[in-house]
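Take a look at this single chain in structure tokens; it is the form predicted on its own.
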Amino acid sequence: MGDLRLKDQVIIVTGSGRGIGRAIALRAAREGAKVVVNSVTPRRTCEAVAKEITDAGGEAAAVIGDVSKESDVRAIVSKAVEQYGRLDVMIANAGVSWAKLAVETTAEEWDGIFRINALGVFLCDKIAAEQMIKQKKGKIINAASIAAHDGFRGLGAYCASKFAVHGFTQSLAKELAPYNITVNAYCPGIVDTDMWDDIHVGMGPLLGLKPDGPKKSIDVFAAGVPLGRKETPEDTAALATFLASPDADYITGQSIITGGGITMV
């Protein structure tokens, strides 16, 4: 399975049926981790990723669950502990995004973004921490974004939810440090995933793009990346698995950007 930097570590990756989460799950498995793969629906997405891992000789379990529901998150964590005896790393990756001007965003839409991106991270972190405090060891890794460092037109709700993750990561890192638990976040940039299809629906008109035109919102944003290309899910996975590894034992409270230079702090 390749470099075993994460050998026998038990890792949950939420929202890992596709995109960045899938890349993190596969990378962690290649490095020796026992991975609990999660998606909200459909079942075949996380089961397919778990099968991909086991077919390659790794260990994985698939759990359906909605990270915005406390009972579901408790079931995901319980699965890891019951099957593997402990939980070493929680990667709270699940997230959603779409584009809309703030004045056109409804309260229900705002709440929908926050339920997954902010409440979901809180629940995953809190419930994982309960187990890790018993163990007196663990790592919590949250999905933030370059939108946790810089506001973008048309992404007000998304940016606000990711700024919330950035702040919560710092607070929780200070609370859990006495238990030898680190808390960090990874901040992807312009990543070529299915999420951009959802963003483009609202962002395209804001950028003056024609619905049937060849140019997409992601291409406009990617043109501003100093390293000259879109980010891949594997780029993000490299950072996430580093933060999960012993190499990051002395790093906590950080929200690290993998955006190719598009946002610098």
Ligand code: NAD
Contents of the next structure:
Amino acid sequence: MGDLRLKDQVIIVTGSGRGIGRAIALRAAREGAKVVVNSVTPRRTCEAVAKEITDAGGEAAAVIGDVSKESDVRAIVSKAVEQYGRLDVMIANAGVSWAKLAVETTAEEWDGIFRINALGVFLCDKIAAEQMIKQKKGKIINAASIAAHDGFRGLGAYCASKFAVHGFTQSLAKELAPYNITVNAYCPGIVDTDMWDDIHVGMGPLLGLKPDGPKKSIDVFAAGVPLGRKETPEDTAALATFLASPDADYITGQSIITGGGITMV
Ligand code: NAD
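Okay, that's the form predicted on its own, but what's the structure of the form predicted together with the named molecule?
Every component of the complex follows; first up is the chain already shown.
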């Protein structure tokens, strides 16, 4: 790469203890950013990712916190501002997924996925925007999905939460454009992360797969990718860090799909 596109940019990446968020945090640090990493899960925490970054000579701070709680999101944004003096980029990446037919989904389960995937994005964006409006500069980048552009059997609640992110991204882009703040979303396809273990629990039976068989739900979905392979977290991170960079200064309100062609709009 050899290009410090993000030199001295202060970037928050939520849900960066593993998977796509971790790949974004590592790439942003390699491109010169000061990165505030965050996760909520005790396993594979953001603290380990912060250490990976600092061990490699980069700058990082870790904040454990739940993006669906306003006080936790305020603590994440405050950490960036207190430690590094400002906030240039908010990457609202944290999200969860599981599979269940709509008729079997409870109201509590629906609320649960919306609390993290939709309310969590709203809180991260709103609280980042408060800081960025003062600076008259900033970039907000949300994790949507191909499931923000198309419905999938067994993923009704997840798709609805990601369509919500897509719509909110467009509205917020129009509200914040006068302040020199862009708002975009990246829409990954079939990315090989731990999230698919959670999806497989419900999706496996819907696809007729044996619980302990060698074929997993991700393999069935990946078979439909025109470019012929699963997406890697690094594929997604390439788009997210582009959107964080000055190269994307004139792009706003867009939900851009990676995914190797699995969804075309
Ligand atoms: P993952 O499960 O591997 O990692 C999720 C991360 O988010 C973890 O670090 C976890 O601690 C954190 N997290 C979960 N709930 C949180 C909360 N309430 N507050 C703070 N952190 C929380 O998932 P991933 O595959 O890396 O997905 C990252 C994002 O990309 C999600 O928004 C997901 O919906 C989206 N996405 C993933 C795929 C895919 O195929 N994996 C496809 C499309 C979109």
